[in-house]
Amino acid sequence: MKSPIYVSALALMLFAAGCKIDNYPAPDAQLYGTFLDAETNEPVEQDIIRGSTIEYIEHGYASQTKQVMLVKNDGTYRNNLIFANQYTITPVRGNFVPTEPQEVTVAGETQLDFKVQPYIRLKDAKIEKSGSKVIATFKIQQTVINNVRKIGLYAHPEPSVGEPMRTVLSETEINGATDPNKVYKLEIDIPSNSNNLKTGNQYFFRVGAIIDAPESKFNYAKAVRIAL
C-alpha cells in the first residue's frame, strides 16, 4: 500500500505537468475581410454549407499543416483565434476563378479582402408573392465561357438559404451559355408546397446559378424575405 506521502508528490508532480501545458500562449490575433467582386466592389455571396472556404498555412513550423476558415453566407469571414505570424493564405473551391496564394503578416486585428472575379452575376433580381405564388425574375452574366448548369430559387425560414440549406426549390438545368439581356423567370407554388411553407409564415428566397466548372460553387442575388 502506497503512503500518503507518495501518493501526494505523485499529485503533484501531475498537477506540475498540467500547468505546464496550460501555460502555452493563446492566440493573440484576428483575421477578418470580405470577399469581393473586383468589377462591382460588391460582397460575393456564398452558401452557409459546401460554400467557398479558405485555407491557411502558419510558417515556422515544420508540419505545414493546412488550416480551414469557413465563408458566411453574405461573403465575409472572422477568426478571432489566430497567432501573430505570417502566413500562405489561399481562397479555395468557391464560386468565383481561383486566385493565387497570398504571403499574409498577420498582427493584431488584420483585414484581408478578397478581390475575385465570380463565375455568374445575378442581375436585376427581383422576388415577389403574387397571387398563390412566389415568382423569382432576374438576368444572368456570365464571366467565363463555361456553360451554366442550373439555375434555382431556393426556399427556407433561415437567411441563409441555399441549393444546400432549402426547404423548398424550383430549378431548371441550362447546360449552355446564356443570354445576358434574357430574363428568367423561376416561381414556386405555395399551395402545392404547404407541407413547408405554412401560410402567415415568413420565409427568405433566393436565387442561383452554377457555372460548369470543377469545385465550382453556387452564385446568388441577395436572399429576400417574404410573409406569405
Second form
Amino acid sequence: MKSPIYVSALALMLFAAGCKIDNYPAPDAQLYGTFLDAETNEPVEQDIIRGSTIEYIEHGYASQTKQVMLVKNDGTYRNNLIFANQYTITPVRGNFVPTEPQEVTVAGETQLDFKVQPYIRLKDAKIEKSGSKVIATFKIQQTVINNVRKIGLYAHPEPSVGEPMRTVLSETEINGATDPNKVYKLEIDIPSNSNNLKTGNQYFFRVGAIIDAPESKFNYAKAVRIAL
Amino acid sequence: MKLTKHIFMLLVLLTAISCDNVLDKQPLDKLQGENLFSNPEGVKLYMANLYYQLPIEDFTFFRQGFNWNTGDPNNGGFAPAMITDEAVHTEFGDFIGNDDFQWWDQGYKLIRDTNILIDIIPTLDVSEDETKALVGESAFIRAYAYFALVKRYGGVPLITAVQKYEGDVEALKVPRSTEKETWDFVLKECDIAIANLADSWPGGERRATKWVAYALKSRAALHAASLAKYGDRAPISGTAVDQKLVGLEKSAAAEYYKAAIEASEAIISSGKFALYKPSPASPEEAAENYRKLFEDPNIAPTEAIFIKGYARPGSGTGHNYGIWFQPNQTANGWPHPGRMNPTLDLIDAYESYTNPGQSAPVTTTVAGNDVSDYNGFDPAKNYKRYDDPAGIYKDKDARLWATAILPGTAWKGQKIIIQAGFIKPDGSAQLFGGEPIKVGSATIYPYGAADRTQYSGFDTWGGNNTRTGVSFKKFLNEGVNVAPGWNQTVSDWADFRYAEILLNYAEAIVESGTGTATKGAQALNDIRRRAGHTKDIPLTIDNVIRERRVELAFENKRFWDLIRRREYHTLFNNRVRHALVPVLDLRVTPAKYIFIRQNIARLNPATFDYKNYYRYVPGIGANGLVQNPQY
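So the form predicted alone is up there; where is the form predicted in complex with its partner chain?
After this comes the whole thing, all chains and molecules, with the earlier chain placed first.
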C-alpha cells in the first residue's frame, strides 16, 4: 500500500526538478539607436555587408564572449531580443574615428545613439541620368589627415547598394589628400553594362569613399533611385 | 561442522576467483604498446598510421577535411579549387564558410600520436641509424602538422610532449603561443628533420627524406615570409592581435625569405632533382609531358619529391577525382560527372607563345578591345569565327591544353562537344537550351548533339555539364575507364615537386631583393622552357605569380597563395567569375564557332571577409583559448 505513495512522491520530485532548470526569463529588453555624425547630427550611412559592427559583452559571466550587432544602411541598428543587464558596448571596425567602450544598462526600451566622427563626409552629392550615362558629382570633406584611398559610384537593384554590394561600379583611386572644394565626377555608361543595367528598370546608385586606415569602411552619401 | 566446511569451501572459491584477474585482462584483438614499439615492424606500422594522418592536401582533401574517402565520401564533387578563381562547381555556387578547412582536433590527435613515438624512441632497442631516422621522421611529421595548424589559426598551443591526465584538467590547458613562435617552431622542427634524415630510403619507400624536409621548409618559410610582408594589406584587431597570437611583424619577413631561399637552394644544388622532360621539341610535346606527369607522378622520380600513393580501389585506398571530374561524355555510367569547371579567369592567365611574358586574355572579336565586356552576345560585334572550336586557344601555353579539356578536342578517343547554343541564320541568338532547328536538311541541336550522353557542356540536367566552356583534365587518367563507384581511382599525388621549389625560390628572391637574381630568373625560365617557351622573361613578382597560377593550377596551392599574400579580399570583392561560351554561328555557311566572354550562369558574386584569413579556434569554452578576431 505504501509503494504507490513513494512512486507518486518520486514522480512529483522529478517533475518539480525537471521544471526548474529552464526557468530563466526570456530576453525581454530592446536596444536600438543610430550612428550620428557628431558635427552635423545626420545619420552616418553604412554598408549592409562588411559595414560597421557593434560589439557588446554582457556583464555577470566569466567568459566575456563578444556578441555582435550589424548596422543597417541608414546608420540605424536594433536588437529586439536582448536580456536586461549591464553591457560593455563598443562600435568597432567602422567608417568613423574609433570610439571608447561604454558601460550601458539595458532595460525595457533602451535607446543608445552613437555620436561619431565619420572619416569622410560626401557633400553636395548629385546623381543623375544624362543621355546614356549616369553621372555623379560630389565634394569630399575628410575629417582626418589620412589619405583617401578611392572613391566610387555603385549600382544595384536593391537600395542597400554599396561597394561590397553592387552589380556595376566606377571607381577612381585617389591615394592622397583631397581638396574640400574640388567637385569629383564619376560616371557609369549604361549600354556597356547592358547585362546589369537594363533600360526600363529602376536601379539604386550611391557614391562612396574610403579612408586609408586599418579596418576602415566606406563612407557614403544617400542612395538615389534612377529609372533607366 | 557442516557449516565450517561450507565456509571453508566458500573461502577457497573466493580466493580462486580473486586470483583470476578478470579486470587485468588484456584485449586479445589489439596490439599492446610495449609489444608494438619493441619490434621494428611495429614501429613501421605505427609510422604508417602517422603518415596516413599527415594533412596532405591531395585528392581526398576537401573543405570537410582530409582523407575524405572513407565512410560515405559523397561531397557532391566539391573541390578546394572552387573557392578560388581556378574553377567553379557545375551545380553549386557556395563560397567559403566558417566551418571550411578546419583541422584542429585531428591536428592535435596527430601531434599526440607523434609525441608518443618521440617519447619512446630513446627506449627502443634499434641501431643508431634507425634511431636517427625515427627522430628525423617524427620531427618532420610534427613540422608538417604544426604548419597545417599555424596557416589556419595563427599561433597555436605548442604541445611537445605527451600530456597525462592526473586528475587536474586545468594542468592540461596550454595557452596559444604567438604566431611568430609557432612559425619558428615549424622551421626548427624542419631543421631537426633535415639534420637527421637520410638522402633516400633503401627500398625507395615513400617516407620523409632530408629533401622532403627541405621542401617542407621551403614552402613553410615562404608562407610565413609573405604573411609578414603583406599582413598589413588586411589589418585586423582584437584580443588575439593584441597578444600577437595572430599576425607577424613586417621585420620578420627578411629572415623567413632567407630560410626559404636557403632551403630551396639546398634542393636545387643537391643535383638530385630535375624537371621532368625539361626541353620538349614542341608545345604539343610539352603538353603531353605535363599531362603524363600528373597522370602518374611516379614516372618522374627526379621531379616528384614526395608522393602520396593510392594503392587499391576501394574504401580509404582510392579517391574520387576519376568519377567527379570526367567530362559527361566519358562518364562511363557515373551519374554526376564533369563537376570541375575551370574558369575563363584562369584560362586568361595562360600566356600565348606569340607574346611571352604576358597573360593572354582570349580575344573573341576582330576588334579585340572588349576583353572586359561580359554582357553576353551582342549582334553588333564582329566575332572571330572558327572551324575548330579549340581554334581560339591556338598558341596558348601548352599547360592549358593539359590542364583543361578544350571544346572539340579528343579525350579517351572521343571528341568532347561543348556548345551553349547557336546564332540563328536571322541573327537572333538561342543560348542555353531550347528546341533544335532545321537549317536546310540538317538538324542543329543547341548543345551540339541529339542525345544527353553525346555532349559535355551547358545542359543543366543532372548538374553534370560544364558551365564555363571547358572541362577539367589535369590528374585524370586517359587510359583508364574508371568504374562508376566510390574510391575507384588509384592515381598518386605528388605533394612536393621540384617545380614548386623552383617557384618558391624565385618568389623569395624577387620579394626579398636578396639571393642571386640570375638564379631566380633561371628557375623561373626553366619551368617555362619545359612548357614549350623559347624566350626567357625577366624575374618579376608578376611573372612569378602568373607562373605559379598556371604551373601549379589545381594542386590546391592557389587558396593558400591568396591567403598568405593577403590578396583574397581584393580579388574576391563581389567577384563574379567568367566563362568562355562556344556558340555555333549559323549566319554563315558552313556554320562556324564564335565565342562569348560572359559571367558564369547561375552563379552569385563572392566576397571574402577579412576574418576568413584565419579559421576560428574550436572549443574555446573547454580549452580556454583566445578566439581569433571577429568569430
